[in-house]
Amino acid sequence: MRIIVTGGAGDLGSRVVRELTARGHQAVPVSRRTGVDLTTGDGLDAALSGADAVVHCADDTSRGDTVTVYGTRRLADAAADRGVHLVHISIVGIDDHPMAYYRRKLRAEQGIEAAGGPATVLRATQFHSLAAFFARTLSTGPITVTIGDTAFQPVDTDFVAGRLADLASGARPTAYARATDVAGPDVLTVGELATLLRAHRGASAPRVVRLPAIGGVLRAFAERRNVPFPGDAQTGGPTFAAWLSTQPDRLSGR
């Protein structure tokens, strides 16, 4: 099969293309840098011609609704037209969540819906550095900051590489459709985070303060609207554990 994949060298992009490729398919990584400008159209039509399927993993958070939701919705309406099978990434949980971001990949998943085309979703808890980062930003010293009762269900992103993977080469929808959400195997609240990444770099366990909820979006974390629903979602891929122990002792950026 001939499967473009959006974003493709992107960390998570990149991941499906090699997956994609270890399989046997053709597997082709567009982006602005090989002339396919998601904000502009540019590109698309030649991107597309002859294509099986689309990985959609391409995203520019620094740009709002540009990439998101415009740039979502431009593929999916191309990818319609063409009668080619539209796999996207979502994240669990946007239903109702009123973090700015996650109401963008809720229009993003209603526009890819409009489009008419055959199309599946896949959302998918945070992935195991970003989980991690969270933690790091809420720790100051031996302190780390909790929310409520916030906690996170990480997932490996080499796991949700290969349902992408499963989705595209599989078989496609004749419409919009939802797979089942994929999520890490372990729960973990951001004291319990903190913890094993102190000790991954030989330090003590830190002081956990919890701090009340205050706003929307901090509410709905310490609700853990992020983390499924026991047996909602497929689990699998490695612990957050066994993921840092492949890590640096310090870890850096997301």
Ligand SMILES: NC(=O)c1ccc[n+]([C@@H]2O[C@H](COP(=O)([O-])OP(=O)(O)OC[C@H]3O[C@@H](n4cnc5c(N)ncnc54)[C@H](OP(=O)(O)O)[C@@H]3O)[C@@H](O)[C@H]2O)c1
Second form
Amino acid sequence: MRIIVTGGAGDLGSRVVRELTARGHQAVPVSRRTGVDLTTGDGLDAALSGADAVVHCADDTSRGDTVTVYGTRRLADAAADRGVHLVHISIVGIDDHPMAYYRRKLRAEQGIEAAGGPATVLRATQFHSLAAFFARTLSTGPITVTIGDTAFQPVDTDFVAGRLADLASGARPTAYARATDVAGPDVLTVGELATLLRAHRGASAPRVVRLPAIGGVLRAFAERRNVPFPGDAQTGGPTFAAWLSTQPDRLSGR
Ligand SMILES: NC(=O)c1ccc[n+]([C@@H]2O[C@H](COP(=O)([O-])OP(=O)(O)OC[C@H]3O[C@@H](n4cnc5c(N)ncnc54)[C@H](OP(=O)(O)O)[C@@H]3O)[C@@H](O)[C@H]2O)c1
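Return one more block: the form predicted together with the ligand, after the form predicted alone shown previously.
To see the whole picture, the full complex is given below, headed by that same chain.
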């Protein structure tokens, strides 16, 4: 199958391209570096022509609604016009979450549904690298701050890429559909994440200082709205600890 991957040079998109290629499909990465800009629609028609499916991994969290909401809608309209199956990556727990980016991701899903074409939305929990970033951000030296009961059920990015490849190469839905959410194998508190991160570089367990959640966003995380109810999500891929064992001693970026 000929499958277009938006954001195909990004973290998730490049793994989707690799996975599809390994399965014998013609995976075509597209983004601004290949002349496809979702904010203008430039290059979109040509990219979608002759495609069986498009996996949408492009995003830019620094541009507000521009790419996340409007760029996604532009892509969804173009795919719907051509009957191309759109497979979209979204985030677990965004239905009732006040974080601005999560609200945008929800509007992106609504835009895809409104476009009316065959589409599948896959929601994933935070990737291991992002959970590690959050835990590092909440740590200073041997002290880790946790807001209430905040926890993550982080998932391996390659596992998510594999599910997106399954969906894009599988049966095309007739309309908008949600796939079963995906998550990693275990739920870890911020303290547990920080303990694993420090152990990874040979340091002792941190002192965890628990603070109350102030404000809607922190309360939503403290209430674990980002963690699926047990049994609601398909779980798989390596644990956070197993993923960490493949990483350099000092992590950087997300
Ligand atoms: N990280 C997580 O924990 C997590 C969890 C669940 C879901 N997700 C979702 O996963 C998706 C991908 O995340 P990621 O971390 O892989 O992203 P990423 O590495 O930042 O890659 C995003 C790609 O989008 C492309 N892009 C940006 N603006 C564009 C535009 N105007 N037109 C066309 N392409 C554009 C960029 O390529 P160019 O610069 O070449 O344009 C870039 O390679 C996001 O939708 C995110 O919400 C992430």
